[in-house]
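The chain below stands alone, shown as structure tokens; this is the form predicted on its own.
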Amino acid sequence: MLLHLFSLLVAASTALLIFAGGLVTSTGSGLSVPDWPSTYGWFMLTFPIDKWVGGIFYEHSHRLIASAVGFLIVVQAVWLWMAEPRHWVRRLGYIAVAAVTTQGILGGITVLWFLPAPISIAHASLAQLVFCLTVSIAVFTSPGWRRAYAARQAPLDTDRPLQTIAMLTTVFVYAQIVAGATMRHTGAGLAIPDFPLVFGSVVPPYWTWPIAIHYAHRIGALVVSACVLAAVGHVLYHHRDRPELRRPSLLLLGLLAIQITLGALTVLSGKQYLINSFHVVTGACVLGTSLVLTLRSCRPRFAASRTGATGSARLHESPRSYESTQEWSPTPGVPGARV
């Protein structure tokens, strides 16, 4: 249970770096300080507080929010190897320390190559990642997860089609929220300063590069409000008795609501900063939760995928090292039932 709630830390704690990442961007504070690792040739935690002003407060502040990261991404990482005795979850603590590493490196070469554009993506695009990583983390270690959730209602192996909806909308997700960090980085932000409509037409009168990408990533919210509407409306007719189905789904339909409307808040108001930056997080919380709604809705196989991973192997292997690679059921004769 500790090491769960520890994990939902990590991943809170990651997705405030990715609002002050957004800050970063949306104040224009990139090049603030210019060198790396280093603050104007200070060592990170020494650097004084007199001197964070203006963009070097955003910037030497979304610094050391992301080591913090870092560090309890690896602390996390060292407790599932004590702790956890699925090695898969285990993995993925080790995925997470190098994709923040990663992470950390292309924020570093971002400063010292002047923000080009796709390292800049890059950069963000990864920290949508990491933040999969440590919500992933946090769903495998909870108690419900453990419980196979609501295992006396019926089965949701033979859902696919909700599990096929949540797939596809947690993967237009991603790509959307790609598409607005281009739209963000090369400056398109305000390629089309008009909303809902488009220079007071529908399409585009005419096109340059900045404006495509703009108008691309106003048709990828249109189609991700199409999938989560699906995806919630499929579990709200199908599975409305399961909470664990149902709450990240009604989570998932507001924050919908609220990213629309802080998009068009950022055309409207000039992208002001933190208007800009809370839609750039939500964006994210928009991904954490359809990934949730993901994950539980495919638990089923999970559970059967680990039990024929490991099954093959049980004559190879010890009694506790066989037992350890087992997703726990409640129900006897359920694929994943611990033996």
Contents of the next structure:
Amino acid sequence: MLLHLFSLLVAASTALLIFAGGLVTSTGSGLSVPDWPSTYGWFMLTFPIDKWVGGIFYEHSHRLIASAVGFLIVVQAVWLWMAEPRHWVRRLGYIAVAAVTTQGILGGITVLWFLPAPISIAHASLAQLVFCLTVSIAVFTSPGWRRAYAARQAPLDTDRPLQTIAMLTTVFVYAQIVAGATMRHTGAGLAIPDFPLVFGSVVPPYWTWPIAIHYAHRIGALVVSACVLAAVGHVLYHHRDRPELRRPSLLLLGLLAIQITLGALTVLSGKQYLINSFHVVTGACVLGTSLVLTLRSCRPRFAASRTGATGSARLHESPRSYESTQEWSPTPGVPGARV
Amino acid sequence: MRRLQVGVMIVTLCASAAACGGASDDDANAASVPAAPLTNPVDPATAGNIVGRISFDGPLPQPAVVRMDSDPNCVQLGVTITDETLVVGSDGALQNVFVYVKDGLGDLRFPIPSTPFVLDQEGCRYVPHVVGVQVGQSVEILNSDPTLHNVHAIPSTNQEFNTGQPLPGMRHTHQFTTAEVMVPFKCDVHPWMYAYVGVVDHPFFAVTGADGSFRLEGLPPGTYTIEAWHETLGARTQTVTIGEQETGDIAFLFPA
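Show the same protein again, this time as the form predicted together with its partner chain rather than the form predicted on its own.
Next comes the full complex, and the chain you just saw is listed first.
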């Protein structure tokens, strides 16, 4: 349980880091600290606080939060290595360490190379994947996942349509975020200055690269909205009695409404930096929530594949366990299956 | 397998530590500067001048006061600065226009001034706001403020650079290797701070002052294309011909 709580802390810290990164871009502070990993020649952690002025405040805070998140992710990986019996969860911890390290290096490179768009877009996109990894670990270490959400219904109650819709939603949300990052780092955020229309019309009267990527982001919002509505509708119609699906669905719906509102306000306010940054982090929350819904909807399928393919072999793994096998794997007929 | 995973973690951590221990020096001043003659090829006995005035045609803009709240050090200077984007005198004189010979000098090459041009950061702004230098001439960027600045040049053809000046009195010297009109300078710490540097390969350039006038001296007789560049109003050109020891007079009018 402690590990799960810590994983939640890591995921929340990662979301905060994404918000801080959004502030850096929104305030145009990305190059206010020209050196990396040092800060104006100081070691990052000893940079005097009275010098955190102007754009430095945003950029330096982002670096410090990133360092803290990196440290937390390393601690999480070590904790998983020591206490987690499922090797694939441990492996996720190692992947998270590698991803956040790569992310830090990308952040440094983008500063030293004066914010080249491809690197900055990669930095923004990888941030979301790191967040997804932390969210996934939090899900996999949760008590609900370990008991297969089996308190109220049959654990192998597989709903393939829901799994497909939820997976598609997650993929489309991620693609939408990458499109948004591309728009953001190529200066196309106000390429279409009006909302909800496009230069007073439904389709742009002329096309340039900034207009095209901006328009793609708006169309992407429609696609994501349709996916979210389909997923939420499906859950509420078929699984109203399953809180592990109902809750993220309703949260997803609420976050989508907030996100679309923030997107509109970002354009109408001329990219006001706080609105813009909340738009970025809310996008991450939409992605994370969609991922939670996907993982939970796939939980029975997960168990089946694990128990069917590798269940017997896994019984011979190292005996480390923080709880009794029966507690965290109650799948009927599959004693000891580690999922 | 476990050993492999532990190994991956150790390598990753080592990579992180190594990344955190380096130092960066972004002094982008290593590019070579083309050699230049030591003497001026223009015969002073025949040289002429081009003079003129730049005017703004439109309602007088009221420059906004720049809010510097994001840096208390700037506020404590007690200096009120105004937006220099469009500075117009009462008689329409347009300030901060870079005027230069765009074409007409042929293959003539000119000595490079040995004295550096000082671009100061004073009162949390660049002084002057618009300047001109020759290719190969040293530009010395000075921090006269009791706060940090980063000097960030964003050229299109020259080498971009971004260097920090955390302490008062720090200087950074740079030489541009290619003619480029204009090279924007910014400070990412203080987003209101901008300057524009016109880099040309001859000495015939000027920046208009409060009266909107300019003077290009010592030109050989000939026909020249003169360009006047303003940061928001764009660029306009005119052609002028001068004979021996003549002074050509031209005027530019920038509509709002």
